[in-house]
Every structure is written in structure tokens, then in C-alpha cells.
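Next up: just one chain, as C-alpha cells, the form predicted alone.
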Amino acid sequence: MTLFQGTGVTVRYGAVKALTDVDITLEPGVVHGVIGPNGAGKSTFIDALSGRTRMTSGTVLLEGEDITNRPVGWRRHHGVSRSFQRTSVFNSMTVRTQLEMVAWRNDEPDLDGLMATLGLEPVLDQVCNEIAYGTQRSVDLAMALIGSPRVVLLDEPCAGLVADESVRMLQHVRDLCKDRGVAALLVEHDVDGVFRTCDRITVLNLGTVLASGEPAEIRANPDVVRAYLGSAA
């Protein structure tokens, strides 16, 4: 079942084409990865889908409703959430205070369960500038998932994490999206992690779709290997 769909997503800045006719379909409980070399248009794509960047052309649908011109706040209120490359925690607040604040605004039914799954219980009463960076990233993920969003757009949730932290983070992403039936788009530079975590993968190159399919298809695609994966395949 299609929950969220971007069709013909195109973003131009003057004569510069950041994205051209990019399509994506997200389904409940499915983690869809987006990878590609630097400058491929990944962050622009997630900004366009979340409403932070105005599209030159294209359509965004949520359960068949055209939300192309809906603002960011409306999308979050109606179940489209996102995270950012940089942590968006409030450094002077305790973990508990900011999660409860977000939960109050977004009507989260199981905040305790979410915090337990992400291993945040030991740090709930610490202010965020006193906890480890990897834990701050978990707080970020918690805030994106609060309110039971139907769609979550994750922009490099593993940015700045060491290898074992990245493995744990992506496992949390997969488990929580499966358990909660969330349709997830995951933009991430950890290629091995993407292949481990995602059910489907879209590869962008120079603002266009190079390939899209299941991980095994993408890993075996000669165009993807030449343009991006190289010896990593």
C-alpha cells in the first residue's frame, strides 16, 4: 500500500538543476534508502519532500492527498516527520524535558516504550550537552518518531557516529519503523548500513535516479558500481 509518494520531483536554482524528475514511493513498515555520491541531490530531495525546499515541479502525495504546497508544520502535524544531519537537541534541557515537550505537542501514546527501546532511560535527567554525541543522535531519532508519524524522513542519522554506534542506530531505525508501521526514507552515507537496513534503495547521481530496487539488485547494478559503489560492491 502506497502511503507517501513523490512524483517528478524537480528542484532548480536558476540554471542549476539540483533534482530532475525524481520519483519515490514509501510504504508502511518499509525502510527505503537513498544513496549517492556527494552532490547527487540527496539532501535537496529530502528537503523537497519535507516541504523545506520549494519544488520547481512535481507532486507529493500523502495517502493520495496532494500536499505539495503544504508547509512543514502542517506535514508534521499530519504525520510526516523528519530528522536532520545536525542534531536538533536543546543543549540546556534535560532529555526527559524535551522529549516530554515534543510528546505533549504531538500526542505520543508510548513515550516510555520509545525511550526504553532507544536506551535513553539512564540519561533522562541529564541535560543534553552532558550526554555523549551518539546518545544525542538517539534523542534526535526519538523526537522524529514521537507522535506516531506515518512517514519519517531521516537525513543521515548516523552522521558523526563511530561504526558500532552506527550499527545500533540503524538497527533502531529498522526495528522502530517495522514495529510502528512507519514508512521511512533513509538518506545515509554508511553504504553497508543502508544495504543492511533497507528494504529498497534508490541511487541518485547528478540529481537524477540512477537505479531503484531491492538491495541485491542495486549491489549488482553495473551502472551503480561504476558511478558510486566501486570496490565496495
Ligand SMILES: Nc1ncnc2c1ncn2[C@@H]1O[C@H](COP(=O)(O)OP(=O)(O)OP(=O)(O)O)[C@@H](O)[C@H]1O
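Having seen the form predicted alone, could you now give me the structure of the form predicted in complex with the named molecule?
Chain only, nothing else included.
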């Protein structure tokens, strides 16, 4: 059975059609990339799947159960986690306090192990706004992974990172997904990173699916090259 499924996901903001009839299925241990130009609807898609934004129409299933009307907190508690495009650390807290707070709300059996995997041990006692931006993004990822979610929806974890940080971040995402059997949806603009990291890719354009498939198919798709990849392909 598919672990997580969005079907016919449609979101309108007044007259703006942010998403129209978008489908996705996420499986354990599979990294599914979602790419597309600015304004394509990627963040809206994560907002809809995580329960933050109410869908105009469509269905979200978790292990076959219809969770379309379940609120964000319920979904998080039942293993559907997300991260945000902008960093969401609390600036005035230490990294340790920030992570312990999230771990307290979402049972995490091995917080020390998670922090070690993400290389956060040296900064645990530093205040979040005093650590490097790249490390803040790792704290964001740690927060999304606390509580052993089965599904993680990651909105541009590499936004603002320099090249080698970006490579490390995507390697962490892929390793954690494979090691923990997590179903990951990865929104990212770093095209090379997406092709390196993802097992499947869906391309959004103007709120609709332009193409969906394995990285090699997507890279070779003329519509995708025209609309998004251009010379980056």
C-alpha cells in the first residue's frame, strides 16, 4: 500500500490558481523531488499536504486513511512532518533547548543520535542566532526529523547554502531517508542536487504537473527543459 498520497490537490487563493489537480505518491525510503520555477506552487503543495493550507479540492491519504480534514498537529503526531522555506529556528534559544522542546512534543527515542548525525554536537549550547546560517538549516532539518516521522516534506532545505553545504545537506536527506525508511518529498532549486538526490521527480509549472518520473526521464523531457531546466540540463 502507498504510504502517503495526494490526489487532485487543488488550491486557490481567491482568483489565483496556485495548484490544480496535482497528484503525488510517496513511498518509504524513496526521495521524491518537486521542482519548478518560482511561483509554480511548490510551497503551496507542501502547505496543502501538511494541512497548513486548506485545499479547494483533492484528497490526502496516509496508509489509505483519508486525512484530508486532519489539522497540522494531528498529521505531525501521526508521522507527517515538514520543514519551511525560511528557517524557523527560535533565535533566542540554544540549539539544545530548541531541539529538546520539539522532542518533548514528538517522542524521539534518540535525540542525541540525530544531533550527532547532523553534526550539531559542537553548537548545542549556542544560541540559534549566533550559529552560522548553514547550521541553522541543519537545525531546521533536525526539527523536521524529530519523532521519527514516516513522511517528511522539505521546502528548500538548501535555500541560501553555499555549494559544499548544499551537497552535505542533500546527502544527509538521502541518508536519513534511506536509513530510516522515511518517505521524503524534497522541494529544491539546486537542480544538480535534485538529480543527484532524488529517486523520482515531479515538475510543477503554473500550478500543474508538467512531468513526473525518474531523473533520467525528467532530464530528457523537452517540455521540462523548455519550461525550467534550460541550459542547466
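The structure presented is a predicted model; accordingly, all values stated were derived computationally and were not measured. Numbering follows the first chain given and starts at 1. Rigid core: the largest C-alpha set superposing within 1.5 Å between the two forms.
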Could you check, with the core superposed, whether the Cα atom of residue 216 shifts 2 Å or more between these two forms? no
